[in-house]
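Next comes just one chain, in structure tokens: the form predicted alone.
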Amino acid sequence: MKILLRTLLIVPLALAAAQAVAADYTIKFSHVVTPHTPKGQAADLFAKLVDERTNGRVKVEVFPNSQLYNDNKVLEAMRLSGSKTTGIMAAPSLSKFVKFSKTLQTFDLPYLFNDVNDVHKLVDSPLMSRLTTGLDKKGLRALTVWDNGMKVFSIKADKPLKNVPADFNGMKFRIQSSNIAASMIKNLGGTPQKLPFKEVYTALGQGVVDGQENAWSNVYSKKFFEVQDYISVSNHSYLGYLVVVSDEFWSNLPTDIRNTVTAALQEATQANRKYAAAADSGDRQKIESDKYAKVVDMTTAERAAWRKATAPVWAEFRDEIGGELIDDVNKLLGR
């Protein structure tokens, strides 16, 4: 009898405890890189902050390394999701949004930004709302932009990429799903090939492609440098991520919860910028120390030649992006 009474007392308490910790809302945060990258670190911090500040009412589950979706599939899953209690969140590279937004192609324009400070100037300005206009009609809610860094080029060849188009001729380069990136490679003299991020290391190692463009943290974390001979510090464009969530889920969140999650995301964004800045220098130094690929800085004249070679890309996509928008971005950046 005592055992039965004890059981009757324990079961309700256990149920009450389970209910107390059960989340009202779940966010499944999917990304394609390792937890040690700037994006991975920011996603983990965001999850921690949300759990603490909502007292467990919102649980963020982070899925790195394409464990849940790749960047293409996650956007479709997000758009098709009708759940009001479980939301899908992701931070695909800005290039992934071309089929949903022509204006976001602005970020792919070669030599638009001198450095990440220029990027922040644009991202933190009212122009950002014009760049993301219409995404909500596609089932996506744009929340913020996370840094990775400025892109560099790597190559498996007997010389680094410096002179255009001579050093690019006959070379195949992996790019993201960006028509602007494809045009840029062609104007530099090479052949572009679109491949998913998770296939890049194998493609480089097997010679499917000769080179690729990426930020330092991705080159290091995915060990691309181990199957490349040279890395040219071209800083030709920006690699960043647009943090998005399923629009229906986001719209259904109570105002207090949405405000708390937004504040946590803003804090994670500021932390991401610090993580990316540290990786930009730290991961470059690690790559140089490992001595697989030789890092080659470019002169001002060489960079000017690349800028001139890629200038036709701007004219090609001006009408598609919107000439007035491009002019306003240039004005903001003091061009």
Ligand code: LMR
The other form holds:
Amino acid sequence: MKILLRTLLIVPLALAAAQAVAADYTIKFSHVVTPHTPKGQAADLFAKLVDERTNGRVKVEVFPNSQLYNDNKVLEAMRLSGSKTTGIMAAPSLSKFVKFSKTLQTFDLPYLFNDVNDVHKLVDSPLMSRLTTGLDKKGLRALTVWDNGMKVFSIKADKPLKNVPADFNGMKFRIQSSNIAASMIKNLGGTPQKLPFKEVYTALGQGVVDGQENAWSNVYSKKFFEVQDYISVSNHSYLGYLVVVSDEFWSNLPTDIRNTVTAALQEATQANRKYAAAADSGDRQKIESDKYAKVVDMTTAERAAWRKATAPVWAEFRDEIGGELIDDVNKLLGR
Ligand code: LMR
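Can I have the other form now, the form predicted together with the named molecule, not the form predicted alone?
Below, the chain from earlier opens the complete complex, with every other chain and molecule after it.
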């Protein structure tokens, strides 16, 4: 009898406690890098801020290292998800939106940006809404841009990548799903191969590809530098992320919740810029002080030769992206 009474008391209490903490909305945040990268850190901070500021009404579950989806799959899942209470959010690199946006390809144009300050000029400008235009019609709501950093080229070879096209000839390079990156590699003299991020380390290690282009943080955190001989500090383009969520989920959130989540995201964006700046120099230093790939700076002449070699990419994609948009971006950046 005593046991029955206790059970009768405990069960409703436990249920009430569970109800008090049960979230009204869940956001599954999927990404492909490690938690200690600029994207991973920003995603974790975002989750914490949302939890605090909504008093647990919204729960953000972060899935790093392609645990839930790779970047191409997550975009499809996001578009197809009809749930109004569970949203899928992700931050695929800007290069991975090629199926959904021609204008976003602007970010991949070689040598468009001298550094991330140039990127911030563009991202923080009204031009950004022209670059993301039309994504909502494809079921994707663009929310903010997160940094990783400028890209460098790594290679397994007996000499570093310096002279174009000679050093690229006969070499295969892993690229993201970007047609501009594919054209850029061909113009530099190499052969591009599109591969998902989670396959890169093995592809480099097994010689499926000879090299790849990425930001320092990815070269370090995924240990690419351990299976490469040289890294050329080319800074030829930018690796950054568009944070997106299912449009259906986002549009149906109550306004107060949406505003709170937006504010948390803005704070995470500011923090991400700091994480990225720290990783950019910190991860380069860690690679330099280790025994694996040798880091090679490039001279002004070498950089000019690479820029010249990749100039045809701009002409090839001008109409597809939109000539007027490219001109406006150039004007904004003072070119
Ligand atoms: C890549 O595929 O190389 C990057 O987009 C991975 C990432 O998310 O940084």
